[in-house]
Every structure is written in C-alpha cells, then in structure tokens.
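Below, in structure tokens: the form predicted alone, a single chain.
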Amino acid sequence: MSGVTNRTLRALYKPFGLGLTVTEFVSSNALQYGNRRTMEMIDQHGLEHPVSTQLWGNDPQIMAYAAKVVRECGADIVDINFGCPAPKVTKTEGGSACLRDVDRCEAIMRAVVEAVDCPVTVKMRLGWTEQDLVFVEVAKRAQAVGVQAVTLHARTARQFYKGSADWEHIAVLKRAVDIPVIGNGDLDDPSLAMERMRESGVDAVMLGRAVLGNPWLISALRSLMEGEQPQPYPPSAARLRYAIHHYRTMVAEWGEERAVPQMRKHLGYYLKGFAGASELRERVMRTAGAEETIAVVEETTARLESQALVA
C-alpha cells in the first residue's frame, strides 16, 4: 500500500474499527541512509496505535538495522514483507522475490527478531510461482526463529493481483503452525470475510485495497465479529462528505502541493457506485487545486442530497 496508507489515512480509518494499522512498506536500504521521504513514510500520527511498520529488503543485517530504526520511531510491531510482487521491488530480490530463497528468508527473519524488543511478524505470498509453493516452509521457519504471527496473501507472486486468492491454502497454513495466522486477499464483503474466517480458522484478517474509499467495510466487519448486525453503508452523498473531510485533512497536514496529487488517487476510490461517478471522476482529475476540486465534489454532493430529499 505504498503511497496510500500514510499517517493521515491511518488516523482517519482507525476509528472505524481497525485493531491494527500498518504503515506504507518501506525499503530497509533507504532507512539505512536516512532517506527523508522514507522517514516520512514511517512517521506516525499518534492516533493509529497499535501500528505495525512493514519493511522490505534482501539483506539480513540491513533489515535488522532498519528494524531497530522503526522500533525507535515508535513501531509497536515490525512486519517483514515477503509479499510485494511489484517489479521495482522484486528486481532487487526484495518482497515476494525472497520466497525464491527460503534460507535467506530465514536469515532475514532471525536477524530482525534478534534486533528488536517488540513482536516481529511476516507477510508473504504462497510462493514465487504455482510450481514452487513455499508458504508452509517459510511459516514453520518463522515460528522456529521467534516470529509471532504470519499473514498470508493467498496468491503467488506471478499472479500479481489476477485471479482469486485461494483461501484453502490459508486454511492449510493455519493447521501447519501454532503461531497466529492472518488471512488476506479478496475481502471486499464483510459477510464473505466472516465466512472465510470461519472456514479457514484464521485468527484475524488483513484488509487492504478493499477499504480504500470504503472505510465502512471496516465498521461492518467489526460489527459482525462482535455478533452485531452491521449498519448499512452510508448513501453516496455522505460518502462524498467524508471524502471532502479526508481531502481537507490531507491539505492541512501535508500542504496543497503534496496533498493534491495524492488525493486524486484517493478521490478515485471514493467516487464509485453512484450515478454520474465516472463523469465526476474525470472532472476532478482535471482540476488545478484543492479548493477547485472540493468545490466540484461539493456541487455533486449537494445535488445528491437534494435528490434524496425529493425522493
């Protein structure tokens, strides 16, 4: 979720019912050199605890150093990323490319566990390809060196985000290890998420792309977990009001020059599921600044509210 789950989004979405928030994943090499942008990525708002900081890299000692840095910066948990399939990460043998060398995975996990005084977790995929599924082996080695939980995104690296996440593999992993297993992949419906939790036996689920522009998914799933009936998702106008709140908060915290390009992406997530959404999305992508963008969204919001009153 690089470029997405910054401290602003984590603080805004935490009250919807998240038990744990996760930073943008960051390069251990960049942390080694004190890269300013990377240090901003691990910065915390103070409202999103407990927070896990996710690291990627291919060198055990550099990963250990980076783990110490993020722990000193307030991470409650250090999470090792063996899951990202993006070419810019895998070409340097980071992310899911680590799964091509299980021994190196173990060395990285051991070094990080020994470096910090907080829980260490791992997020991974099934393997690099469908012919080389190493997730059980990596998880067993994780457990042996002191990793305290594993998250499995049930696709291979080669699948990227195509096809469907195979939750049967997550159930296999849950039966194979004693440490907590967290399931991830295709959890875009709260009832389906609960069904997958029950069938796989996982201890928790990790929500990712499905909550972008839809934090109400978090609330609905939280309600189901607590044995309550979830509230209906808010109408389109209310969702747009929240998008405006998100936009203004980003501008206040990051400045217009930084916030506007980032919020184009976030507005794209919010602007879905109602009549005229695609046209509105095209309009806001052409606006020049924050106030013009907000004015365009508020115009649509007022129209939707007026239509609701008439109905």
Ligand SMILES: Cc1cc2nc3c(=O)[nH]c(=O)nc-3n(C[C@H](O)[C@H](O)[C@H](O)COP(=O)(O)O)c2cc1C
Given for the second form:
Amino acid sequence: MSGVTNRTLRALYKPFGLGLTVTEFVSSNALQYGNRRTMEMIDQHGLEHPVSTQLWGNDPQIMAYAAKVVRECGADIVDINFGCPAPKVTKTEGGSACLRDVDRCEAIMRAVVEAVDCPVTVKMRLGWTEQDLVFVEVAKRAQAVGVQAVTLHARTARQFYKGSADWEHIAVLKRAVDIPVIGNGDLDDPSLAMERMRESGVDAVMLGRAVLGNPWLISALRSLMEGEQPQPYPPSAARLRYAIHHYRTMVAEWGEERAVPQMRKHLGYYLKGFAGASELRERVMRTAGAEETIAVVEETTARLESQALVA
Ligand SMILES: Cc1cc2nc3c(=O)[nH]c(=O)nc-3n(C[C@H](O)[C@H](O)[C@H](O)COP(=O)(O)O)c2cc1C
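Having seen the form predicted alone, could you now give me the structure of the form predicted together with the named molecule?
Next comes the full complex, and the chain you just saw is listed first.
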C-alpha cells in the first residue's frame, strides 16, 4: 500500500501471521533511473521470504525491464498493478487505467512473465466502470500467458473507495479461472473474512486498510484459518505499547526526520477506540519531535495500565 507498507511495516506485521507481504507499488519508469527513494521502496533485504514487489506502468518493455531489476533486488514474486485509481497514476494510463485496454494488459503481463524466472501475479479492480467489467477477461488472459495468481479488489476504478466491494464478482472470478484467486476488499473482521472465503471459494484473502494500526486482525484470522479460537484483541494500553515500539523502530531505521511524518499517519491508526483517544491524537499532532511524541503516548499508556490494575 502506497505510502504505508514500507519495509519496516512489513517486517513488523509479518510475524503476526501474514503469508505474504507486498511492497508499496513502484513506478516502472522511475525504476529505469535508479532513483534512491524508489530503490528503497523495493528493498526486500532481511525480510522473511517469500516477498513480493509490485510494479505499475503502461509500457510492456519498461515493465519487463523493471521486473528484472526488482527480481535482482530480491523479489520472489513480481506483482503487476492494474488496480490503482489515483489520477496521478491513471493519467499516464497506469494502474487501473490499463483495464481500459485488455490487449495492453495482456502485452504487459506477457512481457513481465517472459522477463523473470519467478512467479508473476496481478492485482486488479473489476474494470474501469460498471459498464466495462473486464476482470474475467483479464484474468483468463493472465492465466494464458503464465501469470500464477490474481488478486481482485472488487470495486471499479471509478468507484475509488465508495460503496462496498462486491464479493459476488470475486466468486465469479474464482469459478472462471484455474489459477489461484485472492479476494480483497472491506475485510475488517476475522469472522467476516472467513465467511467471504467460504462463500466465494477463493484461495486466499488480502487484507488492506483494516490491518493498519491493528495487526492483531492478522493473528485472529490466522487462528480461525487454522481452526483455533482467536485471542481477543489486546487492551488499549498494549496496543499503545506496540505503537511506541513501531515508532522507535521507524526512527531507528529511517532517522527522525523521515520517521516522524510517517508515524503521524500510523499513530492516527493506533490511537482509536478508547476513552480519550481523540484528545491524545490532537496532542500528538501538536508535538514537535519523536521523543516528545513518544513521551505523550507513554503517559497515556501508563495511565491506561494503572487504570487496568485498579480495575
Ligand atoms: C493508502 C492506500 C494505499 C494503497 N496502495 C496500494 C498499492 O500501492 N498497491 C495496491 O495494489 N493497492 C493499493 N491500495 C489498495 C489496497 O491494497 C486494497 O486493495 C484496498 O484498500 C481494498 O482493500 P481493503 O478494503 O482491505 O483496504 C492502497 C490503498 C490505500 C488506502
């Protein structure tokens, strides 16, 4: 997930039970120039394998070149993005805009599959608009050129994040192809994810927004998948302790200047669901640096812990 799933986050959350993590999407054009920030995004060193690197672009040859680069940099899987609806991506015909031209999708998939000696997967939306649902066609072509799995976020590009993901379409896709299908969209509860898996018959599910600030969703779902009773989500104080750990790890790995703005976003995800959460979020937004922010979160954490002891 762009701007979110950097290396640190993926390393922190994987032990909660994720089978596979995917990098932020990376522009194939940018990879051609070896831009330092782009190279950081594809850095998979030290992460538990398998790892997947996601690419976006519209030119089959540039995508093939980029695939070779990310493979050399450690990717076990190259994932192609046909899903991003952001205008900065679609105005260059990348991401979900590729779905407006299924021949081009096929050319990109073929070129990438031929370029690398590892599995290639595709992540897509249903189509550009409701009138143009091309997901089955694209998945069939994916299968024909040697793509090894497809993930479907069951919204159209035009929908952005409005409405809800239509899992009926995911079930249709599962019946239409033989390669593994991964279902995605609006899974924010472990029991719901199990139900969606059962109903649609998918081989796996992809978790997105709901995991941010709540990696315990992953362990709960993993338990259910293994036929075990999940642990309840930890109390607020334990969640805040983990947020502090996340913060310190980010500062250690990225330096304060780069960690602070990223962690503002993540703290927004962690600081939810307990009495005083919104006041704490406001206080955190007014802090100047990492130590001050951590001290403010520490103070609330200690208060919640002592309240729990009294209770
Ligand atoms: C901030 C943000 C960044 C995202 N970046 C990517 C991305 O780089 N690649 C991708 O395939 N999907 C990306 N997505 C889409 C998610 O992977 C996922 O398909 C979508 O959020 C629906 O799943 P969810 O309801 O579980 O979040 C992003 C979503 C958000 C909210």
